[in-house]
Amino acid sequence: MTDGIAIDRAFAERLFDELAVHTTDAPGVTRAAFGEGEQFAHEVMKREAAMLGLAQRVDPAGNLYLTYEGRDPALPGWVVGSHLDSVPHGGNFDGAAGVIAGLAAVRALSEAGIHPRRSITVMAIRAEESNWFPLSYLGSRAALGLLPQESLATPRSDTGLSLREHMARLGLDPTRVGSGQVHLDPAGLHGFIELHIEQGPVLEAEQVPIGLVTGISGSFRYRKARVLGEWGHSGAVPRAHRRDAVFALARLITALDACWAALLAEGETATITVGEIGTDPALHGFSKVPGEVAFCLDVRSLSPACLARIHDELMRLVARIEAETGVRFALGERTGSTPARLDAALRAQLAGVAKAREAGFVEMASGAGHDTAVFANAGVRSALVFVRNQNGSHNPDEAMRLEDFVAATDVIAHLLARDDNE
């Protein structure tokens, strides 16, 4: 049944190169959510799907569905895909590899004359990167009818225009998105598979090309937090009279690091990141006690209980530092996502195919978020396949060996070709 399946490396390389050339924003690439770069990538996928004879559909949020109809289209079908947006000045493979893998797998099946029982839909998901809109998994949540109506008022980080305005500019239908309509019914899905570059160093360190993901971390985030103290003269205000916002934040960061170390010692898994810190350049100065500092906080874990524990500790530390220093913490809006455990049976199927294809793999968790989490938490059996990456992610030097990509895509294609995947 699966004889003759061959992933065309040149096909994938051509598409990666085209995306890189047309969305380069030195250093790296930029494909802003609901922007020119992301839209260009969607048009490329539509063009390639037309050449393959795939049925095309775009939902009101702009998610793209490219379907290779199965012999029994009434059966729940597969969805294979990922996102096409990037972070600013990011890498070319993050997200796009999953969509190109879906097309490459379908192309290989078609060229081998294999027509599986179940339909296979390649999905290009909108707006996964939450730095554009501070909303986790925007596109996939919209597809499943899970995006709250108030999300449409969220401004994009670079333009200040709302999500509603950006959708409307592309001829999409934000009103239907906000109504909670389901545009991809979980009951009609046999499974969801996402290929993605690994965003950390594990596979490269292990010298293994493929990772089969066991679970995806959830998070809580404070994107626009501030410490409010009191501006003063650096030489004239004694320590006892200071309300130093930077020193107060330093206390919090040091205490959170100690909390993190203690959790790891107990066997918990978590990450705690303060990714942005800044005083106001219009007010700060070499000889000033800083009266205000802005920061963000990103906490992730596979365990909801661990996330709750860290948040409780954060609140305790904030209250203690306020009492000790006289500053005030204004954390702002809390956002986040729910951890997801991925389907063990589907992962075992992929592992069986990988062994048969002599493709090296390890099982591992994902500390980064992926659209797969939304499908898994909606009750869809879901799998996430990592491809080895030499230089990390969310940076211009992001890497991926095409032979690793081909090996991972080959495993997915052989799974999709099977008629016994009940």
Contents of the next structure:
There are 2 protein chains.
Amino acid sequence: MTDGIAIDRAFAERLFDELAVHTTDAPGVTRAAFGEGEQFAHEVMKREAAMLGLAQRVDPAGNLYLTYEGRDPALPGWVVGSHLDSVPHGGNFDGAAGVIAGLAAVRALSEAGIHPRRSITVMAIRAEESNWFPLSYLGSRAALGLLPQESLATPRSDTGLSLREHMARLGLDPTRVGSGQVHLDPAGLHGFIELHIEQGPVLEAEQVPIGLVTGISGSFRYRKARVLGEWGHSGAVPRAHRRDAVFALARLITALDACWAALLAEGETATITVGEIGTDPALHGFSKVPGEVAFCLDVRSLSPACLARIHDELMRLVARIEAETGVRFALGERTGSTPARLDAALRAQLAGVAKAREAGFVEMASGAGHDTAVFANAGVRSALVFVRNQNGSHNPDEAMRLEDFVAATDVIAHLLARDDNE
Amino acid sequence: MTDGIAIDRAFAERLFDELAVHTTDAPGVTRAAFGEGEQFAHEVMKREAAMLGLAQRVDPAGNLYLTYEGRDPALPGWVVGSHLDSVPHGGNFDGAAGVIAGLAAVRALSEAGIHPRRSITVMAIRAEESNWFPLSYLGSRAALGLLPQESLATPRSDTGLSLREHMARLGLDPTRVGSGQVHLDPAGLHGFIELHIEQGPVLEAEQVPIGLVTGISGSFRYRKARVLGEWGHSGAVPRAHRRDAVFALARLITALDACWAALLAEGETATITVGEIGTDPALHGFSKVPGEVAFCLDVRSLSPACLARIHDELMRLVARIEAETGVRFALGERTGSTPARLDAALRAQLAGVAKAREAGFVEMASGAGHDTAVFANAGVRSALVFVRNQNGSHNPDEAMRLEDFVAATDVIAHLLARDDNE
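Show the same protein again, this time as the form predicted together with a further copy of the same chain rather than the form predicted alone.
Now the full complex is given, and it begins with the chain already shown.
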């Protein structure tokens, strides 16, 4: 394939650098959903799209669509994109890489004088990181008409202002978000492709630059769970009289870990994480039996059946530990997302292009959630392309080699260039 | 024994009420060591002592001595007392009850016209609650010349000001505290008696007002321990790649709980408490594998051998969990105190008086630490008298029935009245 398509590494590097400089929040970057950093990134993409002559549209929820028109604009088109928000003090690549990849691919086609039959829309999705609003896939669900109306009242974790208020402050139209209002019709899409850093250590460990994702884990979550026991004096209350919240929680976590190990041994894929845990500094003391402890639980799997098994086990363990220790678990609201199986044919096409381009890749599952899951579950042929990264994600040390990014973007651009793709 | 000795319930009630009103810090009371609330309580005791005609002395560390002179003041005398500080938002009785009991007993002797051979000194001890300064038995050790010089540099947990500075602000003389300077000579004491609320549920469960304490637990403590793992994405990092600080800590706690249960089954007495636990809200997240968690550990037993066994097991578990999970434990500084066996003869005398006065009592160990331990370990014949209490201690709901307090104080007063006691 000597088709003149060449991803401009300097173009991508310039955009990454510009984002890093202007959204720095040491350590790392902060691009709050519907906040300053995210909006800055949207403006950068609009400016670049204008220079490339792309058509621009912003939907009422603030998702941005930058379209390189095809020779036959009536045909269902491609959407290539990702999100532009970041976690607080996160890395520069999580999300933004997928939007910059779309622009870099379109730019390479344009510069090579290639005008495919189908239109290609680069999509900058709002609010994927649920640190800001405790909602999964906020922006992509809003685009596809899948965000419930009541989500608009959700307060942002840092400002306390509602999603509705944050949208209004950016001049968006929250009255047209929710209640099934569709701003991107799945039936009008030929396919959705997202490039994203892997966020885990697998590609780095396997020394391969590209991962073609087979499926995206779903989850169940308890973000505000508590164990309620009884406060007491650490020396004066004998073991038999205690209702120790921390010991009870330790028992739950240890039992969940054993359950997890057993499932993996059976060949299931799952993750179980208690990312936050804490006794209340206003109440606790080193000489007090802890009467309460807060925690959260995040369980993920590609398999809905596996999620259900873990949830059943959680309920059994909670009941057993309550009976054994006298504490009470207040798990709070359950949230979660549905696992997504990605399109095997589209993945095979990407694999074919990667082989032809001599780009190293493996097929792998994604334990992390991505907007691709929303498109896949809405019936859109969807693909997720991972780029090897170093130092994990959601932290300031997140890294990605630009040559790996270029290799993955090159594969996507060559797929988009083909008129024969179905 | 119709000797005219009658504890004045109204006198005690008035003093308790005055303390509660003036040191209220809703919920509960706060009497910070070397702070406003503690000082207020000292002033109240001085005023009452003046009205009773007692001799007053304040040592350089701020301990207060109020002496009802005996017929033979050259004889070694009794010290009856406890501390006047409280934990933050604590209860009104923990500590103060023992000082008020001393005054009420002396007052009852005085009003009955009884002047025993031996002098009786009511002692108000400083800074027993180690929430303020992380030092065990600060005031009583300072009185007996057992507080190391370097303790004076310890910052108070709330103000950050050193113990030296806090003493100086109250007009005390920190230059004369530490370095073995003795302000209360153990050789000059006939015995030490402390009345204290039980702080645990045992007397309430046994429906007995008084506990005569056989021994006071010693302890080892790690107040600022941490588990250091590796931060990661909760979905993207597989189990085998994780170094999860919270899972590792849960494993430690669960194993310590099992060790504890086994020791109790062998007949040992001990408590194991993890009173504080927490991931850092500035770093953690529900979608992050936790890379660090802080905790503290408080282990108590009447038996030095049992403490050593638990510490050995802790070291074994830490090494094993580090090897199994790849985390590292940073336990920090180890502190602790020595168990104290209390004087059997003095306890038998108190038991004899209690029987004669028809006051219900049991013998029991104290899991909580008390200043009595310092006196006992310094070779002073020592007794600790527990009063039944409700709702535990170190919390705003702490309670004590005044009739139980009066019954216990009555036993102490009758013991002090005896000229035959040796």
